Amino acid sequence: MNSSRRDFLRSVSLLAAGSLAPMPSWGFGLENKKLKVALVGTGVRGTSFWGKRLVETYPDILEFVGLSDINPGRLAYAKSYIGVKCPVFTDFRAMVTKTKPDLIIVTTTDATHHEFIIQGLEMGCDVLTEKPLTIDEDKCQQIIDAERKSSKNLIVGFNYRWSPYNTKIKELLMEGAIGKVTSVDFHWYLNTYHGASYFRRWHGLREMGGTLWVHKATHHFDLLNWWLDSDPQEVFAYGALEHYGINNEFRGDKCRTCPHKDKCNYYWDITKDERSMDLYVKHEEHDGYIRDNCVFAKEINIYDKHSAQIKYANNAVVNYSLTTYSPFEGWRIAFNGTEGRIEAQLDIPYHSKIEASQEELHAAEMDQSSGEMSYEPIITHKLWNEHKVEQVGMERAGHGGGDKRLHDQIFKHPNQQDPFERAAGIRDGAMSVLIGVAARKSVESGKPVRISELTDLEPRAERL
């Protein structure tokens, strides 16, 4: 094995742990050699942020060597979006055999996660999945034990924790701002245009994005993992599906198609996206797979009212909700600790001068250019003083400025200490995903749901 692989190696793995190890230099420029990339997935995600972004921010230190998809349509304008010039497969291990990748990147749709990683790992590679890393409790403790059986490394794509505005909030949390944490308000909505997508997409069946719960909320939770600095313990929720879905009296085939157009308030003409068009739709003879489906067809099967409860092994408790048909997307925190009280939120048009409509909030949050600095304020209130309003910048642009940050960590800096420990490993995304998981057990049962039944992890008062 040469320096520059060991390098290579290294700095994977002390990325995936999360250390706060240095991380040494991947040693690509002493030796010319570039890190050799696969991704399986050829989607919006994968094409974008984890294809086109890459090619054209770090030709210097990484190369494609292999593009996979059940879909040869997509798989063809995947190539020529992205800007590469290697081969294609529809077969993942011949992929793998034919271009021995350094690193796989895995954007599938969420049940075929835990396929692509585990057989990653036993191929020799190392694995970069977008969250969530996987969908149920099985399929996690399998990747779980591939991770451990094998000498490489998983990393997940966790972005949010990147934004300055969430980093601002585990600093103050890290310093001990309001003493420790006891609990936590956390609500976050999604409007009747980013919420109403995940219901006409793949996500609105359970079977293959585990619910919302799990899709969604994995960064949620995710977020309150780290900030809180421990494992959640327990969980109780609540969850129902109210609007959409059968919640109408009136749906169509899909909305291309739908006689309803007229009278119908989530009515999308995708002919207008030509992204859309050029990726999904141009596609669908092979695979089946309709971009614009009915938001209240009876199939969906996943719920759009969420409400929990967590519990953390170090005793903070978290009362958490998800909307999915708010008239504005945004959210709203707050922790309250022994001394003192911490506040923020983002986009609540109430108390932000936001001018664009919601549709093009949410294009320029998913937009990977760099997006100019706002700022918007966190509260600290200690007790028995005056509160302290702190003014912190933030971007619009690729989630909130996280995508980028967390780009450059894992491909330009990976030996560049993060005393805010925002690298995420395989237990940050098993334990993201088991709250999900016991969220929609608990819905289900009645009952809490202890996260030490669902796999071997033991919960920690402290994260690792």
Ligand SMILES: NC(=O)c1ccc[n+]([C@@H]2O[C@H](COP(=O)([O-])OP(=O)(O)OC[C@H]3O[C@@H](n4cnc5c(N)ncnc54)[C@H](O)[C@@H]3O)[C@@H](O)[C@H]2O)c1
Given for the second form:
Amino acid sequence: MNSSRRDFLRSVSLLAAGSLAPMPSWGFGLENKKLKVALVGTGVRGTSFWGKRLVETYPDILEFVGLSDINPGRLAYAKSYIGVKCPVFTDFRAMVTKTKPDLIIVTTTDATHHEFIIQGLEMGCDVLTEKPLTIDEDKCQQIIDAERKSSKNLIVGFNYRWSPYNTKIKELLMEGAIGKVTSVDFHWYLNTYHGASYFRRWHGLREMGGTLWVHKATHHFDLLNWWLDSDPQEVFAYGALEHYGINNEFRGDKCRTCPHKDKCNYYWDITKDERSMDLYVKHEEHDGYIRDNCVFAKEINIYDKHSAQIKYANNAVVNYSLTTYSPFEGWRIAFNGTEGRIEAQLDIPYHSKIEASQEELHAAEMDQSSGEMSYEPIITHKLWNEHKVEQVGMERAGHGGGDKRLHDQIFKHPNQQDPFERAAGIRDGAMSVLIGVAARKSVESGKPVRISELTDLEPRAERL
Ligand SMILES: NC(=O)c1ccc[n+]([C@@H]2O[C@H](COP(=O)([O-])OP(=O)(O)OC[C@H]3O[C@@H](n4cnc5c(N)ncnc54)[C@H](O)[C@@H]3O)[C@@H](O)[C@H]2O)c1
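Alt. form predicted in complex with the ligand, vs. the form predicted alone above:
Expanding to the full complex; the earlier chain stays at the top.
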């Protein structure tokens, strides 16, 4: 085996384990073969962040050997959009058998992740999956079992940890700036562009995305687990669908053909969005995937209001909420500790000078090119002292600059020691998803749900 591939395969196991041990650095040279990558799920995330960006950013490090999707039209578009010459497959197993990749990237719809993770590991490949790891506890256990049997590794692409703002919070907590954290308030507000987008397509069906308790909140729960450096133990939650779905007096089939265009605040003209036309509308005939579904469709069966209490194994307690129809997009967090308090917030328009509209902010966030720098405060207030405000710089693109840092760590300098332990493996993927699964079960049963009831993973006071 050539040295760059060997180094990657060794370091990928450290990433998956979240290990801190330093490894020898990569030695890429023309004589070395590149890392063989195959991707399944050629939708927006697969073609952009895990497709085009990888091809353009790391041409000396990796090569795509195969692309796979159930939609042959989208697959053909993806090949040209990403800019690769590799073969394409509607059959995942055929792709892996034929192309023998080192690494499989999974960017399909959430409810199918487990199929490709498990088959990929069984077929002798390392696997990198998008979040959420999966959507329910049974699939989660199947993944845990497959990973235990396999000698290969599983990385979960948690990008939010890599945003400089979020990393700064981790640094303050790690250095004990407020002593031991005892409680947290964490509130996330999705605006009427980003929040509504989840109700226009497959995310609106719980059997596809596990509800936003899993699909979206997995990001937030992973941040909490990482910041608190502990596993969740018990969850109690409320949730409801009160704004989208059945909660409107009119609805259409999809925006394009809707008779209520003129009066609907959520009307979105997909025909003006070239990328969405190329990616989805032109290939509807193959799978019936409608990207501009009505946000008031009667079939929507997820929640748009979420409120949970999470108790951690180290005794910290968290009050969490997720709103999906806020006039602005942003979040607030406060950590109470034995020696003080940390307050942080992003994009609250009443406190920051944000000139872009909510629609422009959403577009910038989804963009993978380099964004402008913006500065947001983190306040540390030690007991009996004046508070201190620190302005932390971050990019207004690619999930606060987290996206590109995650890529660099995985592909460019996987051997670099990371004092903040940002690499995420199967346990991190599972623990974040299990909070969402427990919250969903709690909403439905009206009772608290223990994390240890869901899989054979036992919560630990200190994360492994
Ligand atoms: N980390 C992040 O910030 C972030 C951002 C966006 C999306 N994501 C994740 O990326 C994944 C993809 O999201 P997206 O927005 O690109 O969705 P998408 O709908 O644009 O793409 C999903 C693709 O999967 C394909 N697919 C569905 N079932 C399949 C199957 N059985 N076999 C092969 N292909 C199949 C679909 O045809 C489609 O092309 C999701 O899991 C999502 O949670 C993560």
